[in-house]
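Coming up is one lone chain in structure tokens, specifically the form predicted alone.
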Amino acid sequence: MRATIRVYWRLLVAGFRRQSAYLMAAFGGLVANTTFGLLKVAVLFATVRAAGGELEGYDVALMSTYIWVSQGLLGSVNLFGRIDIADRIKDGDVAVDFLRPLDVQAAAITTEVGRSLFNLIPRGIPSVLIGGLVVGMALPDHPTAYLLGAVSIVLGITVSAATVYLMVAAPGFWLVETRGLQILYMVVSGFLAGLFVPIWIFPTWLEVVAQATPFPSMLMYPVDIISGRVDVSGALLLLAVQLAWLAGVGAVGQALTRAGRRHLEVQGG
């Protein structure tokens, strides 16, 4: 058991170190996060003020927190549908992965989480600090929000990696090309995760649709918890929802991986 944990820990660290090689890309992402954050400030602040100063519980300060935390998480939460294992499945290299004494799904997700955690350092945290200093934002009243928010962010990152594996990578065992799935995932995930506007200002029917998917667990719920929009009991409920989605998505992904292994055919010479 300890040996297995040690192996996955090394995969996590390897993903972290691998991503640390792309510092200029991270800086470019920070610039993009800040630029689009300022654009969202202009649009969403105007929306709140047009609604009389409050919109579904969001005043200007809380909306600012939503904007900058969500922008900060953009580089870590996988809303773009890219994952290395998808290419390995397409090329047939995954056959080698199946020969290793590791779970293919767990190894892919762990490596992806390591890469995403690194992005919080040069891209995520600075985005939030810049937004807070330039525009200002609301801070949670209780310090517990920071601890629960950190746990929720890690869960959100893991849910996003597991969902990309399930929706984009795993179908590659049966499909010749998965780029269409990746584009579809990118379009749907950002909207339903609450990247553009909080899902709580959606029409009721669309809010219900969003909450029936794992996407809010990737971004909206972590933002709600760390911003203090929900109290401790509400935060614990959202954490439970995140855990439930992680378990469900992981289980379905595991089933597809096993079925895909039986279906896999690799030709070469």
Contents of the next structure:
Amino acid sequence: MRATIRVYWRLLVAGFRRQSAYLMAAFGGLVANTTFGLLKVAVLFATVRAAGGELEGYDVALMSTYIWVSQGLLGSVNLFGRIDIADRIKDGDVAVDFLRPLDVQAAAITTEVGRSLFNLIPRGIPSVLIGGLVVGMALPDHPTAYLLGAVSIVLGITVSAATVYLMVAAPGFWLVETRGLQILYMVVSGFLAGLFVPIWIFPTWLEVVAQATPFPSMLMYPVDIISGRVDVSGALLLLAVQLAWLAGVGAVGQALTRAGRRHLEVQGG
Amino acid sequence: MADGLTLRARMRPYRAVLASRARSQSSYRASFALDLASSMLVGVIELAEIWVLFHNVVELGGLEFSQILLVFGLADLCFSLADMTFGHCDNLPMYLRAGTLDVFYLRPQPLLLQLVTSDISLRRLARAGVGAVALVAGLALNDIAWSPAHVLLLVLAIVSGYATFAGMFVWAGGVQFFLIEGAETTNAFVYGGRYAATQPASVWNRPLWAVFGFFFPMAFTGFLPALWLLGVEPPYGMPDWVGWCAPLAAVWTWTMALLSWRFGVRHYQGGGG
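So the form predicted alone is up there; where is the form predicted together with its partner chain?
Okay, now the whole complex, with that chain kicking things off.
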């Protein structure tokens, strides 16, 4: 058990360190996050004001927190649908991964989470700081929001990695080309995760649709918790929902990996 | 006549390449169908992002939803068409890193033309379709006092908008020669520009107008021409006819684009292969 934990810890650290090599990319991401953030500020603030200063519990200050925290998480939460293991499944390298004394799914997700956690340093924290300094934002009234929020962010990152594994990488055992799935994931996940507009201002039917998917667990719920939009009991409920999605998505991903291993055809030789 | 023949002869390799790309994309039917569907969904969701806001308020930046449909339709149609033809410039960092760009230098065709014709994403037609439908809906739902001038501006706006977005892709491509790993920096303005272009730009503050109104003239691809068609006053005391400057915006973008491309190509020293 201890040895297993150590292996995955090393994978996590390796992912983290690998990402640290791409500082220029992180800077580019920060520029993009900030630019999009300022555009979101313009249009979402105008919406809140047009609604009379308050919209589904959002005032301008809380909307600002939502915008900058979600922009900051964008480098870490996988809403693009790209994961290295998808390429390895496609070109057959995964056959080598199956020979290793490691679970293929868990190893892929752990490495991905490590990379994502690193991105919080050059992209996540600066986005929130820039937003806070340039635009201003609301802070939660109770300090537990930060603690629960941090847990929720890590959970959200993990749910996103596990979902990309399930929806984009694992089908690769059966399909040769998964690029279409990746694009589909990218299109749907951002919208339903609440990246452009909080899902709470969706029409009710669309809000229900969003909540029936794992996507809000990646971004919307962590933002709700750390911005103090929900109180402690609300936060604990959202954390439970995130955990349930992680368990569900992880279990189906594991089943697909096992079935895929029996089905795996390596093309070429 | 002789000139016409040589031009045709000169275009033949490009036509052959493009036709082969089109065939290769549609040959995997299931994958192509999924591509088309995803691509259409991109357009639908982009529209939904705006519709969700108008679900909560009647008017945003002085425009109603039917009016913003016109802005969205113009901008998104132009962006999708530019993305279909010039979006491939986005792959430049990949070629630069892998050193495969050098292959292009071995062929007797200009680099930029080769890059543009090296791929044409047919699937993006589906997305352009969403923009076109929004545009037609916007034109039908609003009371436009049609005159020959209105038709002329509509055509000018579409052509200039397409050219402006295409110029943005080329500008970004030129900058990639310097950035390589930092491709996302230009995404902020190319894709951020698309996002900006479909908004009611009257909600922007002055710094945003400086960046997305004029420097990257996104407001000229949809918002400002739409205002003239609708007979709505532009914000910040701009003159009524500012929407007619869309072609100037296209010329300005292409000036930047070609300069950036030229600097980029001159800076490039090969992949070392």
